[in-house]
Structure formats: C-alpha cells, structure tokens
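Single chain ahead, by itself, as structure tokens, in the form predicted on its own.
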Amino acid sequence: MRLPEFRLERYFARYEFNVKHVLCASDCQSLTLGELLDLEPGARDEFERLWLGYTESPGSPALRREIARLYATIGPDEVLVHSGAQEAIFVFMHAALQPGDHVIVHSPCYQSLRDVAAALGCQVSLWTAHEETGWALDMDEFKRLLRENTRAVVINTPHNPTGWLMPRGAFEELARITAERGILLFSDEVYRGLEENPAERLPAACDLGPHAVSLGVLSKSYGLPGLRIGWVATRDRRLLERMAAVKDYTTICNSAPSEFLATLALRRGEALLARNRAILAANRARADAFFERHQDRFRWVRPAAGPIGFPRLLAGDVEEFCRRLVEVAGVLLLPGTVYDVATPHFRLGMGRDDFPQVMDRLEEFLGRR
C-alpha cells in the first residue's frame, strides 16, 4: 500500500505553527486544561489520581457510554475509540474494503477519506458538489454512479471546506438507497451540533440503519484537538470486530488522560457546543460584511453549518494570493488546490476568538494591494 503525500497536512506542517495568524482553521475555540477540568467539580483532584496504565483498546467504558449518548440507537459496545478521526477512517477502510471494490465519495473532500480507499485497490468515484448549486449534492448523480461492487458510499455532512448540510430528505434518501443495495454508508460527522439553524441538524447515520457508521471527534464541533480523540458508532457488530482486530496494528489503546478529559468534556458537551455556536454566529455575521465589502473580489456561499467557508477568488492565482497574504501580512488561508479543486477556492475558518482581529489583518492587506 503506497499513500500519496497529504498535501492539506503538508501545507499545515510548513505553515500553521509559523505565522501569527490561522484564518483557515477546521475546529472551534479551545480551552486550557485548567479550564476544562473546572467545568466539573472534584474534577482536577480525580485527575491527579488517574492510573496511567494501558486503557481498555475499544475505549474506556465510561467514555464509550457518554459517545453513545449522542446517538438514539447506539449502545455503548457499539462504539470504538480512535486517536483522532484520521485513525479511525485509516481503520475503517482497511477493515470494510477489498481491492477491486467500489467506492463513492462525496468530493471535494478531506484526502483521508478518498486516497486511503485508492490506496488499497479500491475504484473510487467522486460525487462532485459544485459551487453553482451551492455546493450540494446531485442525487441523480449518486443513481448513476452506483455499481453492483459498490462496497461503500462516504459522506460528510456538515461538509469540510463548504459548510454545505445536506437536506434532511436526501439524507434519509441516501441511506435507504444504500440500505436496499448493502452498502456501507460511512458518514463524516464532525461538525455535528454546530448547525446554524439547529431544527436543520440531521440524524446520525448510524441511527438510520446497521449499515450505517457515524465518525465522530472531539476536535472540530467540541473545540479539543489536543485531545485526540475520535470515535466510529455503528450496529454492525461484525465490522466493529474487523475495525478492532486492525485497531491492534495501530494505536492499540488510546491516552489515558485523553480518555479521562473526554469523559468529562461530553458530559459538559452542550456547554462547549453553545459556547462554540455562539463563536460561530458572531464571526458568520462577520464574514458577510467582510464578503458584502467585496464582491467584486470574492463570491461567498455561505454555510449552513459548521466553522468553515469556501469562498472564491474572482482574480489572480489563489495559491498566489495565499502565499502573499502569509508572507506580507502574516496570515493563513488554505487554498483550495490542497484538496484537488482546480477553481480559485481557498477555506476560511470562522470558529476561533481571534476571528475580527484576523479579518481587519486580511482587509488591510487588500487595501495595500
């Protein structure tokens, strides 16, 4: 199995920690420790009490039962932990999938969740979302790329680096479709919770069906990246028993202390996630004056959900654009040539505190050039 380079991993490793500042990040604002060990009483006392053994490799049981929580169908043994989400992707496919099988893929898309597939010897078709519809997704188009070896259907919803959210009855469309024909739907959802309009926040895929499975993390909705910690939840018993048997070629176990701060961010969950959403609706606002400013250099769909936008450049080189901006005025945008998209797109990040002060750095630039 040979990998191609991670070219949004790269990009980050040259940049993210020697600038001054990040305007393209994917998760939401972090805590200090400290901050989050008081979100709990007795917390910080039981911390230092923490053995530091090897933890149980599905996860310790007390945070599978707080991740089964999030979710209407799902048990605690029906829950495997990961070192973040990219392990538990990396996971999944090697467990779900044989070469030569068939694999569709929402596009454009986070690389794990394509390459890894390819990587294997699986065929991989992208199910293309395009700005001019607001980047969502044809259904007919999913129809007509169906195989009899299809062997999965990957999706993710809130979408990483659109904030497109899928319409609930296309949602439910989907997983009756894969349903039908046995197909594995994997569903990214690491942005759950952060919904602008909360009625419009979906049901978990692992809910709609046991073929279903829902990935989840505590770095993107939760803010605590640091942690790392993800989680796949699904009623397919036999392909968590394949994920766990590979898990053992991993990781094996996760960190402890992880798993203990994990444990007590989810059961103080909705805080962090209403802190993180009150964040969010501050800088959205934010960023549509900025893009009303200036339309005639950038188009802006704007997202329905989660702390990351797609906007496009009207002019000039956006790899050009990127690079000046971080080397003139210090500040860091993604283009969108990391995840293959050939159009002048670069992702913005709306989820931190320091989000005004970043965007008057981005205007001030613009107006020197």
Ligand SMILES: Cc1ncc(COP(=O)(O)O)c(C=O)c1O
Second form
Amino acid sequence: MRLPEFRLERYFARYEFNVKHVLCASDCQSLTLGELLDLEPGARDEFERLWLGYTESPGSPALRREIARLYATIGPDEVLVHSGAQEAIFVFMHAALQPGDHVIVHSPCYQSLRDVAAALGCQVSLWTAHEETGWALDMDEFKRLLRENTRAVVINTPHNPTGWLMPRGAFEELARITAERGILLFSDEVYRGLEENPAERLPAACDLGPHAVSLGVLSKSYGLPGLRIGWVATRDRRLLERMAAVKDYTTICNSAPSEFLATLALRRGEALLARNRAILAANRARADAFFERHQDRFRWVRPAAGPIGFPRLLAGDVEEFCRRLVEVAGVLLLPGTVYDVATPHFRLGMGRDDFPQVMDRLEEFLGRR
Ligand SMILES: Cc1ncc(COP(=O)(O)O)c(C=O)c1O
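To test you: the structure above is the form predicted on its own. What is the structure of the form predicted in complex with the named molecule?
Below, the chain from earlier opens the complete complex, with every other chain and molecule after it.
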C-alpha cells in the first residue's frame, strides 16, 4: 500500500507551531489539563491514582458508556475507541474495503477519507460539492455515481472545509438508499454539535441503520485534540470485530490518561459544546461583518455548522496570498490547493478565542496592500 503525501498535514507541519497566529484551525478553543480536571470535584486526585498499565483494546467501559450516550440506539459494545478520528478512518477502510471495491467520497474532503480507500486499490468516485449551490451535494448526482460494486459511501457533514450541513431529508434519503443496496455509509460527524441552528442538527448516521458508521472525536467540537481520542459507533458488530482486528496492528489500545480525561470531558460534554458554540457565534458574526466590508476581494458562503468556512479570493493566486500573509503578518490561512481544489479558496477557522484579534491582523495586512 502506497499512501500519497497528506498535503494538509504537511502544510501544517511547516507552519503550525512557528507562526504567531493560526487563522485556519479546524478545532475549537482548547483547555488546559488543569481546567479540564477542575470541571469535576475529586477528578485531580483520581487522575493521580490512575493505573498506567495497558488498557482494554475497544476502549475503557466507562468511556464507551459515555460515548454511547451520544446516540439513540448504540450500546457501549457498539463503540470502538481509537487514537483520534484519523486512526478510525484508516482502520475502517482497512477492515471494510477490498481492492476493486467502488467507493463514493464527498469532495473536497479531509484527504484520508478519499486516499486511504484509493491506496487500498478501490475505485473512488468523487461526489463533488460546488460553491454555486452553497457547497451542497446533489442527490441526483449521487444516484448516477452508484455502481453494482459500490461498497461504501463516505460523507462528512458538517463539512470540512465548507461548513455545509446536509439537509435532514437528503441525509435520511442517503441512509435509505445505501441500506436498500447493502452499501456501508461512513459518516464523518466530527463537527456535530456545532450547528448554528441547533434544530438543524442531523441524527447520527449510526442511528439510521446497522449499515451506517458514525465517526466522532474529542478534537473538534469539544476542543480537545491533544487527547487523541476518537471513535466509531455502529450496530454492525461484525464490522466492529474486523476493525478491532486491524487496530491490533495500529495502536492496540488507547492511552490510559487520555481515556480518563476523555470520559470526564464527555460527562461535561454539553458544557464544553455550549462554550464552543458561544465562541463560534461571536466569531461567525465577526467574519460576516468582515466579508461584508471586503466584498470586492472575497466571496463568502456562510457555513451553517462547524468552526470552518471556505471563502474565495476574487483576484490573485491563493497560495501566493497565503504565503505573503504568513510572511508579512504571521497569520496562517490554508490554501484550498491542499484539498486539491483548483479554485482560489482558502480555509478560515473561527473556533478560537483569539479570532477577533487575528482578523484585525488580516484586515491590517489587506489595508497595507
Ligand atoms: C473531517 C475530519 N475528519 C477527521 C479528522 C481527523 O481528526 P483527528 O485529528 O481527531 O484525528 C479531521 C481533522 O481535521 C477532519 O477535519
């Protein structure tokens, strides 16, 4: 198996920890270890008494119980914990797909959602979102992409990088069509819980049928990427067994301190989500006002959910724009080219506390040009 370079991760590797301001993060504002432990009386003492032996491969029972509570139909034995969402994507693809299988992938996308399947020798069809329709996926196009050997459909909503949220009717139709045809529906839901209008939150795919797999993580909506705790939830027990057998070759089991902290974070999950939604609401309003003032330079399709949006630069080369911005103002944006998008879009991250100040830096930079 030959994996191509992960363009987004290589771009971050170059800049993320040596620039002053990251304006393209896909995670929300994080916490310190102390702040997390302070959320529950007694947590600090308990953390110090934690045993640092190997942990249970599927994830600790307490953590899987908390994860199962996020879903309507899932029990703790229908959850498999991983080191971040990234490991779960890798393990799912290895467990579920064979060379020659046809896979339909939402595009543009977080690269592993497409390229692990491709590297395994699957035939990958891109189900492409277009800016002209607000980055919506077209159900008729999906039906045209289906083949006899379609084994899996991979979607991501709320979407990275556009912030598009699939309407509930389309999501349910997708779940129905895939169920009827015996196709796996792999639903990357790592930004779930950050809908601008909570009434638009989609059901989790795993609650719509045993053919569906929901991907979740503490990195994004909860703002705890340093824990590296992600999971899949599905009622397909055979798939979970196959995934567990693959995980034996990747991480075997998870970090005990991370599992402890993740369990605590999920017990306080609603409070963490509410905090990040409040940060996002203020920052989205700020972004709207900014793009209103700079309509001559950018086109802004408002994201409906999640911490990121994908504005378009109306004139100039987007890689050059991002390079100059980081060199002159120390502000990091992510050019759409890392998503293999040919149009001059870039990713903007709105989930962090310092967003207003960093947007001021961007505006200053624009003023100087
Ligand atoms: C849509 C999507 N899926 C999965 C991941 C991987 O998440 P993690 O960093 O928790 O492994 C990311 C990270 O950016 C993402 O945006």
